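Single chain ahead, by itself, as structure tokens, in the form predicted alone.
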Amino acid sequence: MTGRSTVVNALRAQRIELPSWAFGNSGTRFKVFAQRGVPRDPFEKIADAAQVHRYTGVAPTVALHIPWDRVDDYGALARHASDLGVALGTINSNVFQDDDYMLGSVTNPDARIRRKALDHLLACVDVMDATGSRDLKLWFSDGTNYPGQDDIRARQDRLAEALTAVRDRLGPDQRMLLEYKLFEPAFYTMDVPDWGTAYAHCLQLGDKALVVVDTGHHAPGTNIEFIVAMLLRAGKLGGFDFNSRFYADDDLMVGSADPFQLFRIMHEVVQADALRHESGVAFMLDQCHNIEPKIPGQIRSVMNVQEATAKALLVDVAALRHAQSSGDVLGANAVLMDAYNTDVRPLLAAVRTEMGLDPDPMGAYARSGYGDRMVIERVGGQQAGWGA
């Protein structure tokens, strides 16, 4: 069984980056909900997602989604952070909100609308370029409704020219982390709707070029964690968009629907040795926090993760392989079922507290008043919100 001291060396080291988006407003196609105190622009966005840090203590970077993170001095948003003990991370590109873009981006059959779309894109690397990001995260909300309304391989065909001018335009040091979807908003061909069709194109573009997972973005009963194996055993895997789903993407909170699930995925991560920060692969929340406050919303899905990370890494590998190879069926699945039903919460307090934090980070921040204060300071201006 993996000693102690590894197990928490693991825990302390680990990373979770925060989306900026999750501090905004936001809600379902029916309606977005506001709520006090919400983040009027990303500088504030950025001093929130410091508070899930300095509380957790493993989610040291943010990721900004373009435009609605713009300004017009990212140097001085990047001089924000760090003053916040917090750093700017994977810059996300929006081409799915423009009135332009209602029968696709860069699949559009209008070359004009192409071109309007992949000039953002090269916009979102200038933005790297500016914050020292290593990351472009790529989703399209691109696809049809009907058969017959565009050609589907004229589609791909657009589509990877656009990936490639994107790739060709990554400095040294960058990633292009390619996401898919199953469906929703277009229902009858998404242009990237599954891990096979992403990967497909990553692997036509070379090293520069991996893929994203994002948790809720699977037809019900999908094995996820077999398409992390199979990715991590490609190298071809870029990272997660850690949330929950019951029924569509439903952007709930990280382990909350099916925290076995989250297990098991970490599971997998952690026997690639993938954990580490050397190992390329970047773990991210994607959520959407309609109904509960932000901020603890944020501190519970980081708190989420941690447990499943932490149970992964209690599973004893020695008797697990044993019992694989000598065909022990119910023993292998019973090495797995004690490292899931081992309670880690003492040890993840503890590990906390080694690292010199408040055990309990949902209490230390409802105990610190700030979500109370930014109540009352945050008077006036245009809430952020994700712009449905």
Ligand code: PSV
Contents of the next structure:
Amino acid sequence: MTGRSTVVNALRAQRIELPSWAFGNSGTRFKVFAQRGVPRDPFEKIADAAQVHRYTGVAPTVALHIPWDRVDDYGALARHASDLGVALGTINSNVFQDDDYMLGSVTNPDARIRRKALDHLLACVDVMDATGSRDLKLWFSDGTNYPGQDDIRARQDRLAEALTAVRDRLGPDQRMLLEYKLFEPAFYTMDVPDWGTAYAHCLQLGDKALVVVDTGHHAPGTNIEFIVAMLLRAGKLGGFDFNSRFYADDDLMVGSADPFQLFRIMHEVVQADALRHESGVAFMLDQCHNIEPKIPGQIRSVMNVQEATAKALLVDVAALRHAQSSGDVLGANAVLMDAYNTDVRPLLAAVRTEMGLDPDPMGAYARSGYGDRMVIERVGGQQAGWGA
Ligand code: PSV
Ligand code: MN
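Having displayed the form predicted alone, please output the structure of the form predicted in complex with the ligand.
Let us now look at the entire complex, which starts with that chain.
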């Protein structure tokens, strides 16, 4: 059994990155519901993210989405973040919200549009230089809706060309993380639909290119922890976009739909010793809070990841190995289930107290009155939203 201090230290050192866009208004294609007090610009989004870190202590960085978070002075944004006790993290590119991209961005049959998309990706690396970010996250909505619409292999060639140009632009300490998605917005072929495609491109691109697993981007029933294990084994797991889904890319709070799956994923991470920040795996949230308040939604999500992590850390590895090597199927499964069924909330409360935090982050945030103050303060202006 792993000693308590090892478990506690791992939990204290855990880092979870928050998405700036989770703090703005969001919804579905049917309706975006406006909530009172939401941020109106990237500075206010960072302020809200800092609240999540303040009460959890393990969410010290905020991912930006360009152009949603475009500002004139990224140095000023980084200083603002630092003043609030957080830092800017991954830069997410956006080549999916321009009329030009109807038939694709970097895989578009039109060379002018491909160039425009590539220029955006390169501009994102300029932003990384200004913010000091390590990672560029690339997600492409590119794909086709109908058989015959475009040449599948030619689109892969165009994708490879763009990715190579991005790789060549990266600085020595910068990385590119390629995210795959089974479907949506394209319905027949996505150009990066699965981890195999992402992995194949990243292998060609070399050390700076790694795969991102967004937990909402698979077919129902996919064994995500198997993918995680394979990528970890190959040294090609760059990070996670955590969220939950019941049906498709629901972007619900991580750990809400299937906490057992989250535990199984974190078990693979812990077994590969990839929880440590130095392992290079980025643990990010990529969620939307359409009907729930956003800051508590993020706090709850961080806590859900912590709970899954704590359970994964509690797996009795020696007993598990013994059961596995002696062919004890039920015993091995029982070791895992014992850890999963442990109530880790008292342990996490104790860890928070040791960190000088309130043991109850949700309650502490509610008692702070921050949300109510923002409703009063943030009147007028244009509320930030998914896509703005
Ligand atoms: C696409 O569905 C995605 O998961 C990508 O990470 C995007 O950048 C993000 O969502 C935007 O919310
Ligand atoms: Mn994502």
